[in-house]
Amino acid sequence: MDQFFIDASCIKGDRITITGPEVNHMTNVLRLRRGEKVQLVEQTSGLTYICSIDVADAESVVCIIDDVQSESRELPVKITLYQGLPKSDKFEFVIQKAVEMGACRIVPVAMKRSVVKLSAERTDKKLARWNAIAASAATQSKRGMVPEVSAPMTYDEAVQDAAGCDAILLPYELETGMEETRRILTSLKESQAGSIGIFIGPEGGFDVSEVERAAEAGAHIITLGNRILRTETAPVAILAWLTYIFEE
């Protein structure tokens, strides 16, 4: 069943009317027709509407509400990924997979070893594309919300931003001690952490000064194992671990 995100204003009684660019996607790309079922998610309330298409034309798609579900597909912890800015194709992969794995927010961070440098003009164009990728991934994975890809930050800005989280994790290739990492991750569940910030280095990894800066801000420096993971693999690994620990 295909899923789409809607605004509360689309809902009138037992009908939901969809307009705008999504109509073309529904009618011309997916070729949805009268009688077919769709899943419509209203992000503010978190409600999911199971609907049957009643009218589908060039201007709008009108759906009849068959059922309303309140069960959330979201993790019980809000995760923000602070990703050291990698090359464009790698970051797009990270966005897609982080959204699929449950991250609520993704922040590109300019770190000392980041190869990519973005101008203000390029950033605006990239942001639109990055958020479109996040929306597509949220739809595909049937998330209850569309995670935001924020504007790029400096490393210091990201550390300050992460201070609002209940806990900060920084996987570091030179860190050892898997048992201690297990203890830290388990303690986050036991303490009922409501939000976690995760820092991932770019292709060249973290500069030592960046690890020290994060530790001074209270970050837990952890290991992801004895193997060195690529910048696009590391966030998938840590998000999978957190899903295993927190998913109910």
Contents of the next structure:
Number of protein chains: 2
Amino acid sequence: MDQFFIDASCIKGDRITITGPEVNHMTNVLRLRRGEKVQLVEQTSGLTYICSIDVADAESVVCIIDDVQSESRELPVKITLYQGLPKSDKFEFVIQKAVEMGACRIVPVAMKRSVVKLSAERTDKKLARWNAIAASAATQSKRGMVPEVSAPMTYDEAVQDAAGCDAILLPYELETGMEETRRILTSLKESQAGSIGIFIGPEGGFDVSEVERAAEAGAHIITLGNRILRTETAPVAILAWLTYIFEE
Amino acid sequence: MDQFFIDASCIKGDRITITGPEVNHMTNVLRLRRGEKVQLVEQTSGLTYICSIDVADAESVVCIIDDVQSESRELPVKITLYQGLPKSDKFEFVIQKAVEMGACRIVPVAMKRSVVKLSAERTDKKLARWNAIAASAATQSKRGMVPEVSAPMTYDEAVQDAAGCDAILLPYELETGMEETRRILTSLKESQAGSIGIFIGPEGGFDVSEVERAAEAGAHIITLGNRILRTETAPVAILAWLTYIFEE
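Right, and the form predicted in complex with another copy of the chain of this protein, after the form predicted alone?
Expanding to the full complex; the earlier chain stays at the top.
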């Protein structure tokens, strides 16, 4: 059953009316017709409406609500990914995969060894594209929310932003100690951490001063194992670990 | 320090001589010169030779052995990935990421919902390319071995092949139960499983008959969490989980 995100304002009684660009996607791309079932997610309430399509024309898709579900497909911990800005195609990959793996927010961070520099003008265009990728991945992976890709931050801004999280994790390739890493991650579960910030270095890795800065701010410096992971693989690995530990 | 794989026959006394296509890569692409350090891994022994380059010319690179290390970067469990054959670019991605994440062998499997069909002739060409991708990923991620991409198998052949593993895991999107999944994976660690086979469905997922066939052969049917993962993301997630559990 295909899933779509809707605004609360679309819901009137037992009907949900979808208008705007999603209509073309539903009727012309997916060729959804009267009688077919769809799953509509309203993010604010976290409710999922199981519906049958009543009318599907060029302007709108009208659905009749058959059932309402409140179970969430969301992880019980809110994860923000602070990703050292890599090359463009890699960052788009990171957004797609991080959304699939359950991240709630993705923040591109200009780090010392980031090769890419973004001008303000290019950033606006990129940000729209990045958020479209996040929305598409959220639909495909049947998330209960659309994660936001925030505007790029400097490293200091990112560390300040992450101070709002219950815990910060920074995987570092020069760090060792799986036992200690497992101990740290298990303790986050035991202490019922509600939010976690993850820092991932760009292609060239973290500068040692960046690792120190995060450690001063209370970040746990961890390992992701004995092999060297690329900058776009590391967020998938740590998000998988947190899923393994936190998923209910 | 760059890493390369060598044959035992290259080692003579305190010197290692590299010839063949790797020479061009070392001298012209990476521009390695006399005096620079490299890390040379001999797979059969599992030994890593820390060397200084003595001669680098058009035909060969001669290295002097400074140190020999026997610590392994390999996981203590041998993992074979039986991947439902997806579209070409996705399979190449799966090879790269599975090698980074520690898989020892990758087997493309023709499953009922695989869209791609390979002719024998195309398979030979593809197999060479797939193994080159595995070798490159092994070098980059500093593996202690080069994982093999085997020739494609039918589903029955794959199930028979996997019978040689201590355990078989099959993540299935219709399966639920994180608690039970964690219990199964922890028990594999406790029973010191030395080899694990992982079955991953193609884009369209497993046919239910395939899941039943694997279950009859003793596979554990598990979940990867509450979100829907793409066929190329699922192997990364389960390999990350096994790393978390088994890495020492």
